[in-house]
Amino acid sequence: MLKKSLDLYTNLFRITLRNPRDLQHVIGVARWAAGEIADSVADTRSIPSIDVLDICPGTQRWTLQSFPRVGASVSPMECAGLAALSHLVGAKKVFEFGTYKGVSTTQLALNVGEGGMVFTLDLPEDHPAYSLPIPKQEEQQIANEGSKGILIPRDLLGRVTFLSSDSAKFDERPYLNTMDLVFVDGAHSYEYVKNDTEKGWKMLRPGGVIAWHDCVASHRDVVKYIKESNLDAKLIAGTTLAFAIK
């Protein structure tokens, strides 16, 4: 730790004499980094993390589609997690909590293949209520957006059925144990990870997956519940994605 601490010090000395300005990026990084650390309950660092390659080892085909920048969405990273998650179990049957734009939902449809179906779940357009809290404004206005699976392909469409409801209020007896993959993407409040991912648990056949987006500080419910769950989740490494296997 001294040793550590004494580099730390004799580099920032450097930076200094080198140029000032660039120890904002300096203070930049050890700020994020503090911050994904300092509430006990948001660190993810007991969390267990895998490498993308080594969900399921070997050669494998992987199908992934691109977007332009869409906010609130997975990254090109997490869509290789989520097509690399699909492969493992052989997903033909998929449930996403939160469709959103849609962007994975066509990674998931993608890797079912033909003959496989995606279930996505969102809120009803014309009456975007829901009954447990969702605290934070941007997620309280993304929940009243339209244009819900806007940018999935239209020749994926096939591939996947479109539910209208509040997920607090959803049905899941009609899907228990059948679904491969359950990927929790909705309402990122402690209420709604823990509702989506106890209806979700229950629709995974022995054997699926169930994963879960935003599995980081800045999301501390999020982390919060999968930490208390004891479901041994595992984060993929480079990505916020978590998945647990039942």
Ligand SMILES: C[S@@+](CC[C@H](N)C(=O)[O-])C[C@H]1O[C@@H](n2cnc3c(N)ncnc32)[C@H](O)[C@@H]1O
Given for the second form:
Amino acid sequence: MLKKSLDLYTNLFRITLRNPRDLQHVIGVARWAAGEIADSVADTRSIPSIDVLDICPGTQRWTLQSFPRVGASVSPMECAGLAALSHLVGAKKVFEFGTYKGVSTTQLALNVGEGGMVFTLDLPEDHPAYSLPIPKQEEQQIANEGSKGILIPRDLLGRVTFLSSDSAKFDERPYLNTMDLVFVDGAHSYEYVKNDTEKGWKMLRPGGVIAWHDCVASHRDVVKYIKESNLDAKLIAGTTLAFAIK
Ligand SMILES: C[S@@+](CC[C@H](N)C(=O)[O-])C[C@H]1O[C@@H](n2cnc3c(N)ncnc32)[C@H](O)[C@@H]1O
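Alternative state: the form predicted together with this ligand, after the form predicted alone:
The next block holds the full complex; its first chain is the one shown before.
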């Protein structure tokens, strides 16, 4: 620790001599890291992490599709994470909370292969109202956007079933113990993450996998719920995806 502190101060001194403006960048990074860690509820470091290549060791052919950047959607590395999880459980039936434009739905549909099905749930476009609390206004804006699933390529539409409901009102009973993979990426409030996880868990078959997007300090409620749930979740390194096996 002493050596690391000395290295830090030496480097700060060198940066100050060379170009003090570069300190802005260093302080920016330090502030970000401190912000992630200062709030113990939102600190993800107690969740064990795993490299995406170790999820399903060996050689697999994952299929991914890139899109122009869509805010609030999964990153390319997270697409790889979803593909790896699909292969881990040989997913043929997948349930997704939160379709949005269809970026994650597409990755899931590609990896269930021929004969597979992705059930994807989003709020009704004509009435995107919430029955549980959501503190973030951005969520409401995203929910109000139309064209859910618009980016899903036509040739994959046969592998996608669109469901339209507030997840708090969604009846999971017809799907109990049938899903190989459940992906939770709807509303991000504690109440909704709990609702979606509990329903998702019931829909999962034993040995299936549940995954959450946005397990990151900026989505405090997601981290809080995952840590409290005792589901033995792991984070996929370099992503905000966490997952647990039933
Ligand atoms: C973050 S976006 C999903 C992004 C998508 N999974 C992707 O990676 O491309 C969240 C989506 O969840 C939907 N949503 C929010 N609250 C919901 C609720 N209570 N029930 C169903 N869907 C909800 C929103 O309308 C929005 O389309």
